[in-house]
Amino acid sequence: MQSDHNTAWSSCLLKIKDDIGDQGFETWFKPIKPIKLENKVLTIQVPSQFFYEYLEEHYVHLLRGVIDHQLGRDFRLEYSVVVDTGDAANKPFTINLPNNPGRTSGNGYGNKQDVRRDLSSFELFGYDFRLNPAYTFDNFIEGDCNRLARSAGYAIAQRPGVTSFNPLFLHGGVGLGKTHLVQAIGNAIANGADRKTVHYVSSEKFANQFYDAIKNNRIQEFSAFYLKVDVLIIDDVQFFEGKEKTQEIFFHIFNHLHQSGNQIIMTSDRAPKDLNGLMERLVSRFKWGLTADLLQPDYETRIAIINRKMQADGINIPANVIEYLAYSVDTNIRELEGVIISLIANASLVKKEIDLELAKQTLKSIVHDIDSEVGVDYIQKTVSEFFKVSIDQLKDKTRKKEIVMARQLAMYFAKEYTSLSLKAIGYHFGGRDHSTVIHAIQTVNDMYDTDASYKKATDDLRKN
């Protein structure tokens, strides 16, 4: 057995030189420097990440065979990759990466006891799994707005690292369910028969852990921890923007996990192509698997969310209140759930049954469009007073000319002054279809351009 790292590596080089040509040896093996030989692990330093990837892709089996032959089958090879060559004031910055064929099991650990021991030791430094058991597939409402993302997530939960959805990159605005979905995936995997190790972390927490590791000279422990997880979930990767060192370390971790067949899941508020301030090579890797967006929930999905929330709380509310909430709050799931909680709280405080009037009062203090002076109710009131018709007449099915004109103008202003969808506007006018709203808007535009008296009435109403 070789006892010195220089001697051990020299013996390996003799064998390697016999197996490859001079040019390949001079290019890929001569620049390598042996660093240490400890605990049956030979560490060699390579000058860059590209160098490491090339060796792993083209010479991985040669290296494994040489290590087995020259040192023994129980020896492993580890790379020390130069990330930053440093300068006169700063030492070179390196990270250690294991040689893939040296792994002794499918999850990167010798056995499950090793897994638990490594993870437990890192929890002492503030590392934790942070999976919320309340986030599951069962309580994630599926709709057209998230069907692709949910289906891909469910497939990954069944076979992490095996599907073509690696990495899975989910993007969408605030409160659309990204965190719920990725944690549902994580919980399903962690509780599966294979008991794989899942680590969920926000990008900000990851960056802070990395900075702490640099400060405390624990980079190798930091890298070793992340290189050994079976499933890595990073939330809000947009916060990596401008953090070059953090991006660099994540790039290496990403590459190793992906090459090892471990699952990577990420979320962002933007699609990969819109992430500014990230390294191009990192963004390109985000696109390797599946990119799926989560959109604002449609009306049917919002109805399902409200029903599920009420069922979970053991509360029954009238169907017209559910419809009103679903039509009025069309921004995101988080705001919708907040409105439901406020409505339940208000009903409890004033000791009233939940009805449409209480729902309207609750929304006025929460939802911007309803709280603003020019909401649907205010528009209907102003238009009805101008044309001397009742608000109920604006909502009923009468086809009298003056009422139809008033109704069309009210719909027109609802579209102009609120952000309600066409469907939502139609609901506030007797449950009319969105096509009726489109027709009303077009009629107002046409009449405005051709009828002077109509134009004046419209302008007067706009001033009001």
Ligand code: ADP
Second form
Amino acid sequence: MQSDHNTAWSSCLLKIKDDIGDQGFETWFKPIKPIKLENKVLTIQVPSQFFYEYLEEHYVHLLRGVIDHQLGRDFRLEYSVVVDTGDAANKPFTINLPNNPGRTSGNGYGNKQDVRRDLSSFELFGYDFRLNPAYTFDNFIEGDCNRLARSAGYAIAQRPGVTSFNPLFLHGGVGLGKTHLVQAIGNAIANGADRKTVHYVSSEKFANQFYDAIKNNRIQEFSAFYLKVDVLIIDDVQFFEGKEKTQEIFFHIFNHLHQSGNQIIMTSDRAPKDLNGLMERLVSRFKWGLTADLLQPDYETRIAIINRKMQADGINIPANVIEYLAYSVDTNIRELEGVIISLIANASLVKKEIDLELAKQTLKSIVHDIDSEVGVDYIQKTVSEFFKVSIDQLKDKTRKKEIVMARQLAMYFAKEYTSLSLKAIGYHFGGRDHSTVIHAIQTVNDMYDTDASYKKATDDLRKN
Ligand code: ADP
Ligand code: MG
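Same protein, different state: after the form predicted on its own, show the form predicted in complex with the ligand.
Full complex below, order starting with the chain above.
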């Protein structure tokens, strides 16, 4: 056992993989090499200083938990960082990971008041209710997509239980900031002057606690625990669907808390009316206060989020890369963040500055639908070769007939073969707007139907 660092680390990796998404795992844990296990210290090698800092900042709790669980609480983790000397004879040096966040005193994790508070009140049957201090209003970017939700949340944070926004019900798709926002509200209240008790729990965890309570005959304790909180945050209530007993007890807790003027905050991936398998009287209560939705972030908000993220990590990237990312990743904020993080990690792995080329490579390797489809670059290259015009000419302002025709066809194929929006396609053609792209597609369709030689050229090109 002493020397088997590979086995030890593999067992940790299994747990870690369970806990975080594929992307985080690939980016941050795949490149790690276990080096040795001696005197209850597991040493792992990471490729750069940045890696070390990132892991320490974002995954220290996870790592500590996994080490506790897989190896034992008296085991420690140490990093061996490969110093960037620019040649093959890299001499790794070792830094100790402050890997005891839960048990050491003031160490920068959370605020010190939190550490001093009675931790036992944040646990029930071994489940933890603490908020994640990383989610704040400060780092929640405001945009059209979240303005109502954010301002309601902000009002609640100032006067919990007193505004008419009780309950607050936030809904929206995955990765749009529901958890971030409700935790920001919770953190603001918990750190406020009245030191109110804020409990954050996912509805799944709530349901599991409830099952434990039933199993162990501790329902009394379960209810009492929830009835004494000042602010209850229940994340992802869609998990209550079809769970009648759980809804029943939640209904009871909800009524009691609401009547005594305590704040209730809920999130869901759907609006109350679209929740199926939920008791009608519960759904009607969800609508008592304010219901607000979070939408997909618009372009400007995405730019702001990228800028903010880069600033927080102390990284500068060129404006064209920021625009490229904002145009290309328009699904949700979690995905956008994932791409940014992978990009930073890639830059640190290949020891290069972040530029457009690297951004494109990164996006290709992680966003699967981009990976499996023909890219705009490829379409532009094929079209330019076919018509013997340069790629630059496809993107510039030239109005020469052959070039306009080539450009329009390239846009047409970009629409057909990629999942890019019209706006994004315009961006790849010298920053044209979406109406130009629409016009191009219409022209191609018209010509295709009316001009036989045009039709043939288009069909030949499609084969390429
Ligand atoms: P959801 O709970 O809706 O699935 P999350 O709250 O987990 O989404 O958000 C996903 C990621 O995006 C988190 O890392 C979060 O910090 C970030 N995020 C979401 N909205 C914003 C925003 N408006 N500003 C900054 N970061 C955001
Ligand atoms: Mg969430």
